[in-house]
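Presented as structure tokens, the chain that follows is alone, the form predicted on its own.
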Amino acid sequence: MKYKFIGALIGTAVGDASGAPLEGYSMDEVNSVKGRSDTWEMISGRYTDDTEMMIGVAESLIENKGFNGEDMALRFIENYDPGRGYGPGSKEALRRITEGESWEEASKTLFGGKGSYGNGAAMRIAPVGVFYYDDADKLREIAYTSSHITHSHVLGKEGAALQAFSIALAVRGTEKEAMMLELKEFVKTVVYKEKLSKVESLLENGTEVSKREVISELGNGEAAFNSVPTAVYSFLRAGSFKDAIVYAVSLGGDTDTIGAMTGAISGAYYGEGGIPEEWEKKLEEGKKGRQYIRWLGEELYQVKFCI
């Protein structure tokens, strides 16, 4: 069990630096770069504000011993990184915080008031997933809860809470074949139960499906339902850690989150000791770097179970 916590937090970093120097590119631009997936590496260690996110959740998951709206937040605004490619509405978000807003209001007004459906949440959202992987219901709630910080369109935070929930299975071992009903009853909004219905589909036609129906049908951009439901299947229909990275990369499109949120599931089903050795290896060090996020899984651990 400890492994699978530890898992999801590398299996994010080690999805979001294999696909961040390929952010932007298109699936043919990707493959035209990359070559064949048998031959696939790592490019860079770097991870992105995806990454430095997730590491802002479980630091304050770990001091509260759970949430905190208000820690987390200045977690995020204490490690902003302008450097790592924040997306405009967390920058304003945090900004506004930073300036004296409330962490309840600050995103609120952004985009004409309706708020974020943006993907920033679903990426970091890893934490959540393990500690609270054996209640759905407060899975659920804390999903929302936290990604309002910086996301509070319901389609931002409807996607979170199906990343979390995916990864709460993933951790509790549940067998794949199983994993799409239960995910199918978990979801609220018929944008993302219509979704989970594709992938099915997909799953149901094997090797048939090529990647440009993939990217038709479920996406790869930067909408939360436009890459969450693309990271399920890309964890689904493979057959280890390595495969589901290669796969939701080779999509191209936003491949930076979309490779951390099938690393994280990845991750959380195979445990850390299913990410190839060398990958994990490459991953950044420094203050935040790669011991230290798997730090971060053993104190989520040590909190869950031992305190």
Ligand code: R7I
The other form holds:
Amino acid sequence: MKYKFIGALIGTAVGDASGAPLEGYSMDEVNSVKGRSDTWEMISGRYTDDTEMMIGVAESLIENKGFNGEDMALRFIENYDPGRGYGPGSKEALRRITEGESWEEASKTLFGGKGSYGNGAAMRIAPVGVFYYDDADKLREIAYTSSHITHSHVLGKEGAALQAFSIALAVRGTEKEAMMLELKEFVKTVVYKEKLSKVESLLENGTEVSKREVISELGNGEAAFNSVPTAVYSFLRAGSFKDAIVYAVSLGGDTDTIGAMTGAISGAYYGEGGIPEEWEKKLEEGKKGRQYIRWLGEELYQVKFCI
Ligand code: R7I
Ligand code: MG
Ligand code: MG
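Could I see the form predicted together with the ligand next, after the form predicted on its own?
Entire complex below, previous chain first.
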């Protein structure tokens, strides 16, 4: 169990770093850079906003032994490094909070008052997925409220909840075949129900389905509904952590984020031991690098089970 907690967090970072140098590339561009998948290697160990925000979520859950919105928002602000490629909506929400607006209000005015449906809330959700893995109602509640700091659109929040619940099922050790049913029962909005039906049909068609079809059915973009189902599919169709990440990144588009989300679910499912050692070792070190992220996973486990 401890290695599943660590796996979800390190998996986020490894998936993020794997996709980072290719973010925004089309599928064809990725394939021309990467070549055949059996020669595929992680180019750089540097992570992006996805992992930096995930670190903030973990730090806050550990420190408060559960969710505290004001504290989590402050962690995001403290950790904020403009060189990590933040989305414009998240950046604006954090700027507003820095200037004194409450974390409950700051995200509401974005995108014409509808709030963001970007994948920025889902990409950072791994600590919520592992910490509340045994309580679906609580997991949904905390996924929604933690998302709200930057993402107040229902589709942004629901994407984060779907991603968190996928991680929770992986922590529980639910068989892949049984996951689809649980996920379909869990999601509430039509958009995600339809996307999950598409995931199911694609899975039924086996590994021969073309990447073009996957991209046109599920998406590979920055909206949560065009990337969370893609990560779930990338995880479900693969037989290992490595295959899942290579596939997710090979779709192009929002590669770091689809990589991070696929890595979180896969890391929780296979545990840290399923993550290629050479990839984990390549992750950046420094103040909040590889060892710190591992430590956060251990601490989350301690807070969950030992206190
Ligand atoms: O969701 P967010 O933090 O961005 C995350 C992405 C990931 O790929 C990271 O790796 C990083 O590169 O950024 O930031 P937002 O700006 O809230 O959302 C991302 C994008 O989704 C926006 O820039 C918009 O293009 C789109 N988007 C919307 N478009 C129209 N209407 C999000 N919400 C809306 C909307 O309501
Ligand atoms: Mg990023
Ligand atoms: Mg991204």
